[in-house]
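One chain follows as structure tokens, the form predicted alone.
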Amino acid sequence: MIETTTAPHVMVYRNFIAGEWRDSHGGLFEVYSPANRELLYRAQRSTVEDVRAAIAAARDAFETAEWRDDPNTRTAALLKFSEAVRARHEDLATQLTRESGKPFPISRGEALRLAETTSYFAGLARWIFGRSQVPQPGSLSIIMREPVGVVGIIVPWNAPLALLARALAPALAAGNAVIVKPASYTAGSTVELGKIIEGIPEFPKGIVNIVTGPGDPVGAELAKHEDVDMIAFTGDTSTGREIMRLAAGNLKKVSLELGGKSPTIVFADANFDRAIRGAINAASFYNAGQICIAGTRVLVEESIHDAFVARVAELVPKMKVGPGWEKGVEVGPVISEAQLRKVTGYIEEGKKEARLLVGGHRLTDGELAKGFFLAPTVFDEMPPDARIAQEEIFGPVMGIITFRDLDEAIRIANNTRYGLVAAAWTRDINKAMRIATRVRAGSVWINTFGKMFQSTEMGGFKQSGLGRQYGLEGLFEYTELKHVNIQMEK
């Protein structure tokens, strides 16, 4: 993104505040496709004043509308939103692929996930339950759940629709008002959702607001403003720490889904072909490795290491790299030139730490020269303590580590500051359960990877975050508990 300079005819996205479309006080920025650097649109470079206007609109809507007290209205609004997203999912997916370069089928799945997640939480809006008890004769205690209030949602660029859904849907279902700050690289696909919300009368004006612009000041103001009651952030761990620091001013609630360096553990007794495919899928090459759960550390049992490496070296170079709108593309570009420089820096470091197996270079043949494309890269003989084994690269880079036995596999798997997800491939239920109970990760998959359901929570251990998404736990993140005691007269 740069300051606006040329092509005055391109689309301009405005902020959505209090049910109105508004220009910001800070001018515009431009968004380009990472696949060919085409100028896609302009969006608002919002200021602190713009953010404060959105916060004021959200606070007014929360305090004056019946939204928080009427679960039937919330259910109806969310179901209509889900249906509208489903009806427009092809258009949203096209927009997302243009913004991110990711393969169109992945974008389509993401748009549909937004619809599915919203409909799931629409069904839970009428089931926000507490409990009651009689703590002593003549006394009734009621434990209630109420909405938190005004929630700021800061969305990343790597999966903006899916990751917005798991915060927006439960926050609204619980009765909150929200301000959404999209990632600048993918602002357009998020602002398009404001057009859908605008057309649904059940949404009170100001219950959903969307403000575009840089993390500082937009995200920073949301995090520190005293009239924001909660922040839901998905992104890297260092930014998550800063969000926590800023949120400490009024001790607001925080929900953080942060970085990962996830292990995929392949035992000798696994279904070999399934494990190979699973490990490659886990590395998230389909999104150029730009997924927080990506299983980029592949732990392979010593006795099958050579066969595993040979098969990976055969399959990975065959993956088709290109713009996500081209048929058959499996690997799109990284999101920006800055990200390209970051990932190539890690690759050069990796060449000193491990053995480069495949890839390791930028792709510049033909039309690929216009974008930010990297060959899917795999390192072998990666030391567990190497930088490329410890730090989140967020690019199409996978590393293979050899282990001798179950205990060593568990030690290596736990040898990072992260704890988001893990996976193991084995036919031995005892090994599977040892991995599931001993590896410190919020989700553990056995003989599969990436299975996330709206009805089952997910979240991280250690420096992979705080709080949980999806399921009842994800809904309750956006509520506060209140104790009401009633003393009865005799």
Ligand code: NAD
Second form
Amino acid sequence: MIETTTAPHVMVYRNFIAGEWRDSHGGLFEVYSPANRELLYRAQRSTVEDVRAAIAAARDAFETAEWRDDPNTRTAALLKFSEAVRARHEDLATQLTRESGKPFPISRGEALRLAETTSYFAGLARWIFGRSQVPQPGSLSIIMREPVGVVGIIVPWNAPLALLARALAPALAAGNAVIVKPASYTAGSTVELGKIIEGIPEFPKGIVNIVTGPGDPVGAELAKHEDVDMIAFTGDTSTGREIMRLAAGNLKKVSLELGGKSPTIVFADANFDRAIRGAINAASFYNAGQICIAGTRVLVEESIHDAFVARVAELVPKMKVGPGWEKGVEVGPVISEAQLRKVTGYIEEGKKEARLLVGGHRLTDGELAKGFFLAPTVFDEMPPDARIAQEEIFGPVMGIITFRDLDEAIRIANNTRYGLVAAAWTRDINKAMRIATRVRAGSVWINTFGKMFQSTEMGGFKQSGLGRQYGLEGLFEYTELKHVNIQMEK
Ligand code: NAD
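Can you swap the form predicted alone for the form predicted in complex with the ligand?
All chains and molecules follow, beginning with the one already shown.
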């Protein structure tokens, strides 16, 4: 993925620890554009020693600064952060598009989402309260919420700013100190945020630390270290399982946002045009399919199957594929050569298991040869038990499955180890309600897809995760409950 060369004059990102920019003990790694393989920057290949320094800085800040007891300062700090991100959102989006290859408007939306999520939780910093009761005569109980302490936040590369926001903002709003570990492919856009934090005096030094480097040892050390109280992890289900194992050492809290294989269900009574566009949008070609909630299994009612397939075959090949910085591009590259190989492997397997409708190959015309571009791919007649219907491909690949009635649709929708999101298109309120109540997923959308608000919780059922992001529950994840009892004298 990332090799070391000796190219000069390339930007170097340092770790942000205790409010200082520090070199690591492990040298540097290099990050290349997935769209043209240009060397973009170098970042720190941190070691266990560097991670421990960040943990010590976070612990010290948490124990000594007034941050944990001062919601007004936390609100002010987060609001300033939000405003600064908003002011710099075009630069952040440019960086994100360079390192991920995704279309610029998608990167811009992500940078703005970081600003919005931070301002939402800035308000909630002053809304952290418990309750009180008199459980017996002369006895007063107070149920208080306190910050968990030192929180390690481990982020993937597919939507690094938006995904960081929904852990970083509530963790800070609740009064914790954090260590952020970005994915290596997108380290730069995250380290840029350290520059913003450095300029905001309301953030005590060491309350936010950013350490780059490989999952093991950087993320692994955060997950196992005794002085880290909680890990907020977003990434692959297998990595989540490993994080849980490592976290067992000191029984730290874990919040896990993992993979998905989400169904979008189209009934014959749906608004046909809206449903088609909704299903294509759900497949997340705009991020080359690299979205955890991607609706990669499209369940279509038998009577409209042929019309649906014909329209998909007409629309999907028209999508413009290219580097995200080019105007009008709708689909960027996948993140790396390894990802390209993985997705191509699934496509080749899919050709044996299902009927290839469109795409199914790498794009190498002209400049595209320099990057990791795949044609948006759709399979029809995908067997619900096939590997491409069961495993998360994380590429621009969607599969169509036919169903006969509501019960069969629910059965197929639930026939996966994942349970992140689901969507259905229908005008029948009874079908909509049955889907909403029977499909085991953390979010269910009816006649729409992907509506995530800062004030509404999201998260996974089954192997899609543990805990919730966003909303009040997403804030309370980063708190501990304490019972204080006071005995009154007669
Ligand atoms: P990944 O699990 O490979 O990596 C995620 C992060 O974990 C990276 O920062 C990585 O360096 C780190 N990591 C890797 N090994 C580690 C270890 N042993 N210990 C600690 N940290 C380690 O995932 P990815 O490829 O970066 O991201 C894609 C995955 O993320 C997909 O499965 C996708 O569905 C999932 N995802 C889930 C959500 C959600 O909200 N549920 C959102 C986005 C992405």
